[in-house]
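Below, in structure tokens: the form predicted alone, a single chain.
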Amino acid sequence: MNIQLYNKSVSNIKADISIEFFTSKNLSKHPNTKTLNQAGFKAEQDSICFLHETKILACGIENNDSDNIRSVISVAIKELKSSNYESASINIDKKNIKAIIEGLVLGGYEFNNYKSDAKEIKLQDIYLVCEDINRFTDAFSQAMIVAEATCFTRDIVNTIPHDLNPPSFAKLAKKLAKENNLKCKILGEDELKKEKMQAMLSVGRASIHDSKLIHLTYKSTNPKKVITLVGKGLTYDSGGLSLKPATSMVTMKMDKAGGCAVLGIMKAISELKLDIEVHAFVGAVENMIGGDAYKPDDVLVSRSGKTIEIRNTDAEGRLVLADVLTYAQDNVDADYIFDFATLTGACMVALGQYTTGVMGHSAKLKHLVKKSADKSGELTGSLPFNKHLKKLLKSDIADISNVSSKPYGGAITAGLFLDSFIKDQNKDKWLHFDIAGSAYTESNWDCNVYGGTGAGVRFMTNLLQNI
């Protein structure tokens, strides 16, 4: 689907069909009223309405929030794509272009890799028609070069466990690396070894395929900030030992889903050449069942030297997460730093399917998350530490139970494991992202379809563009 940007006083601009927007406000002004009220169209949110012989996409919206653009645009594009229409136009201004663009981009992405026969889509053109397009092109570079960045992270997400491994997430690194002049650092187990990084290994320990620690680097000419980014990227989470229910383990590819966001983010802030310097790193890891499987009672020794009670295999990704953090903060002094992973399935049950739950000390850093969130459309809600739910990660045996002794409080309880490995001077620096709920749906919501989400390429990226 080709996107462009058109002056309006350009006449040759004869798309199929033209987009709309009303609200219950002003539908009653519009010359097509009587036409709209007989097919039962009240412009409520999301509703939509052809007019074939007037050439007219009726879209309801609440109001002219971005969030409501961008959401009935990616109902609008889904019905068009089954449309036999082959080019679609939309008036646009400073206000709605970015809303517009992702509900272009993102409503309208499908991911068809696995399809012998996918339905060819007759769409090919989307003209976003303006006054003047020298003050629109910033913005609209901006917006593609976002939303196709949380396109790829999706893809990556998407990808089944049999083709993602940790050694083709690292090949995958590399070829990103090269293709947008990042450096690429890969260590694999020899030098996991080296670098004490048992925690990380123990949980690959029974996976055919070797685990990787994946370092990409991009570096402004004079960056203003540092930030290091650290993703969870367990390319496949069968629990272990602790192993999950038949139904629990579909869908486990996502379990990956931190580390594309960091990729993704990589990927946006190099195209969008911001002026800072950011280091992301990614713990590619399988967690499987076999004899070499690491066991519950197992005490790790993690890259800190903090020792770890097993208690449960199936809580994998904090430990890998301990050992990528520790090893990040001894190689990088940032002025940020910020985790992704799909942690826990208490963070969905706390927050709901929807929304990124945030955790760490600074409540500035959080206001300032939730403001990028806020404008690019992404959910989030912050959950609070506390140190009665600290004592629940007590070991008898070593310093630290990699989980809670009471079913409570879950997301929050992993949380404070990671807290543990982050160093005393870091802790206002740092702030820890489960996306558990938000990365992956199986229902189309607002932008989002079936599968990877990309969430936290939208607003990591906002909050790195003004920070």
Ligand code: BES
Contents of the next structure:
Amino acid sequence: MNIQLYNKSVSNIKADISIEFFTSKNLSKHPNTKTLNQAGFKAEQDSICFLHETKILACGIENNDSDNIRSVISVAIKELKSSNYESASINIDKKNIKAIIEGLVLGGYEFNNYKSDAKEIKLQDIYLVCEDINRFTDAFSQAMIVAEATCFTRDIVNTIPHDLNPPSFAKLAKKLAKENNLKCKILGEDELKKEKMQAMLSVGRASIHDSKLIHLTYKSTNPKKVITLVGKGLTYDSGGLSLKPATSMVTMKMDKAGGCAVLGIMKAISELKLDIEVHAFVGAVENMIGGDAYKPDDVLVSRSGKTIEIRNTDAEGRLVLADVLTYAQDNVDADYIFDFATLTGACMVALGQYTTGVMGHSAKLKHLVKKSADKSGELTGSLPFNKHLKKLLKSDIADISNVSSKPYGGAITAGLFLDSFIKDQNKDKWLHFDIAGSAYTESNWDCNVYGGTGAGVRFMTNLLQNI
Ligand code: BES
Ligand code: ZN
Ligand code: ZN
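Having seen the form predicted alone, I'd like the form predicted together with the named molecule now, please.
Next comes the full complex, this chain leading.
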């Protein structure tokens, strides 16, 4: 599907169908009101109606807000893709161009790599019609870059654990680095041992695949700020010896979504050529069972020197992140540190499955994230730390336990576990994003479709554009 800008003043385009927006208020003023009425179209949000004779696809919106435009375009594009129309046009303006592109690209996304007879799509061209093309080219290409980077992240998340394991994850990162002119360093198990990353290595010990630490670097000529991104890249999470129940194990290929988001963000910022230096670290590991598996009762020595009592091998993401966060802080003196992880089921209990949980000490940084999330159409919610929850991580045998002693506030206690690996001088530079709910969906919502959503890519790219 080819999306392109089209200058209205140059000539009249002849698309097969034109997409038009309707609110219940302006519905009565349209020349086609009668036909739309007959079809039962009331312009309710996300309702659509084909007027085949007049070649209009009517899209209902509550009002002109970007969120509403993106949402209904996501509905419309799916219908158009299963129709026989080959081209469609939409009138755009400065306010809605980004939402329209997101709706088209993200709402129209499909992942068919494992289907032997993916259906043929007739729709080829979408024309975004504007008055003066020059005023739109920047906004157009920026929105396309971010939407395509989000799809890139979705593709990796959706790839099955047999194909996407720690070594192939590292290979994929290398390919991205080559294509986008990034520096790429991969640490294998021997190097990880030398770097004393026993917490990360223990999680991957029962896997047939070697664990990998991926380090990508993007640097503009005169970077204004240095940013570290860290991603949980569990290519599969069986729970380890604290095995997950069968039904909870399905979808656990998505436990690499934090790492995938970090790669997507690197793709976006390097194509946007932002004036910053960004280091991406992904801990690519598979959590499996076997004679060599790490165990509940083990005590691990993390890279930081802090010892960790293992009480549940399914709380593995925080062990990988503990070492990767330490490694990142040891190697890069960053202005900001952001980590992305499908860390806890508890985050979904707290915020619902659509919202990314935001944790950290800096109210200012959390405010920046909220602003970026609102502008980019992602949902985020703050989960507050407190000293009482922190005490629940005390261990009788080691410096800290990998799980809380109480069952409540699990997303926050996981965040607090990570906090204990953030150096004092970095406390206000760091935020943790729990994307356990927002990274994957089994039903359509907003511009998200079955599978990986690419959570984190849009709001973090927006934040980095404005930092
Ligand atoms: N990867 C899971 C968290 C998760 C659960 C992500 C559901 C997406 C959907 C994580 O490694 C995990 O298993 N966490 C445990 C922690 C518990 C053992 C303290 C959880 O959330 O149950
Ligand atoms: Zn787990
Ligand atoms: Zn996990």
